[in-house]
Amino acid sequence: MAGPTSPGSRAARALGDPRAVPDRTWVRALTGRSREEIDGWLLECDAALATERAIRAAHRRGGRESYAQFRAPFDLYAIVRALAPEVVVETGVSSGVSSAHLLLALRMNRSGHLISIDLPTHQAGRHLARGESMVSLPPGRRSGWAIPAGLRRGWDLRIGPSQERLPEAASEVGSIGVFLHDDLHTPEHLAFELRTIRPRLRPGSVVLADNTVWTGRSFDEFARSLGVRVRRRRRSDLVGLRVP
């Protein structure tokens, strides 16, 4: 059970989001790696506090106090460190919390690249208005605006609808080692993304989807078609599976 001194907890405090304390059991279920290996990768996050503080400072400058958008950045980091994928694809970027940790893990692996697809919405005024989404871009910001500059080198960011950009990206790669859905959360859209990437998945690939409370049975049906179990992160609606 995660505690105030468990691996990754220092990084979560530096990021400013208590939800981000990693779920090591979830990471182990998705990767098959040992608790000791996973703890070692999470301790790497604890050693990279300057990165977490830079992300938090960028959020504050953008008017997003105590906002981390994606609740499992260190879990993502450990998954990518464990699998050493050549290609990671994510849909949905916003400020770039997930992107930053995927990029950091790939850098530590010294191989692989990240394709991020985003169709941003923009905050109307200087301050976030009632009813506006927290993932809207503040004035003058672009997708990934909280990612430290040093992590952006080699990042493949593609702006546009997933319905166009994801099939393009899938056609360009041999396989996808890790996929994260975090954009339009409807049953139809998630099902479309899963259908699109399926031919590029290989044994051991990990597929993740956030906010599945809004996407109905789409992820469960995909898991059933592969004959695998859905792995839920604690009691949240962030889920994953590993391709058999």
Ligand SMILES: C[S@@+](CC[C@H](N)C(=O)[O-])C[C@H]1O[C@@H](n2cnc3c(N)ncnc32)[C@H](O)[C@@H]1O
Given for the second form:
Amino acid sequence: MAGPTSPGSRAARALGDPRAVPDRTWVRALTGRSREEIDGWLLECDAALATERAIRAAHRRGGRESYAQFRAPFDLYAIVRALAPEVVVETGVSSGVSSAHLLLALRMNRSGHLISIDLPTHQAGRHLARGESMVSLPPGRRSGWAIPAGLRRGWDLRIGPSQERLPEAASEVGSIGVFLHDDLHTPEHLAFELRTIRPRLRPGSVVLADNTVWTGRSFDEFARSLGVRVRRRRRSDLVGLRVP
Ligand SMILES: C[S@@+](CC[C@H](N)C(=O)[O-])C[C@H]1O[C@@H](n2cnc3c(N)ncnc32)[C@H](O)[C@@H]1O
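After the form predicted on its own, can we look at the form predicted in complex with the ligand?
Every component of the complex follows; first up is the chain already shown.
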């Protein structure tokens, strides 16, 4: 059970996003690792509160009081700690909540690197206007603007449409240990990204997709083609699978 003292809860409070309390059952299903191991990695997040507070403070400075786009940063952290992948790829960066936690986990692993792809949109005026997307960049900011500077070392951020950047990145790497889709949420685009990374997946790779309420059956069909179950985080539309 997740409660106010369960592993990862302190980190979620420091980040300022109650949705971020990790789903340890989900992480377990995706990694096959024990509850004790997973709790150990989540406790590392609770010990890194300065990082979470820095991300939250950066959001506030950027005019986003309660902004945290990716709802499972600590789950992501534990998955990367568990798998110790050489290469992690994500599409969709915005302020960089997911990227920051992937980078933090890779740093703790002391190996592996992150390729992030983002085609940012920019906030029109000084303040976020009504109806304007929260994922847009505040004036003068770049993708990943809320990531603490010390975490960015070695980060491979590629700006441009994933329709171009993802095939390039996939052709450069031997394999992808963890992939996160969090950019353009359409059925066609998710299917394209899954098709693109598929030859780079290996047994045990974890593939995640957020906001699947907008992507039709693309993830389900991908899972079926691999012969695996889709694992849903709580009752949300953030899903994942483990390659057999
Ligand atoms: C939901 S946000 C990403 C949130 C991020 N993962 C986080 O943790 O905060 C989606 C991002 O994808 C970008 N994007 C939209 N379409 C894209 C495309 N075709 N290629 C790459 N990035 C895209 C958006 O501009 C935005 O920065």
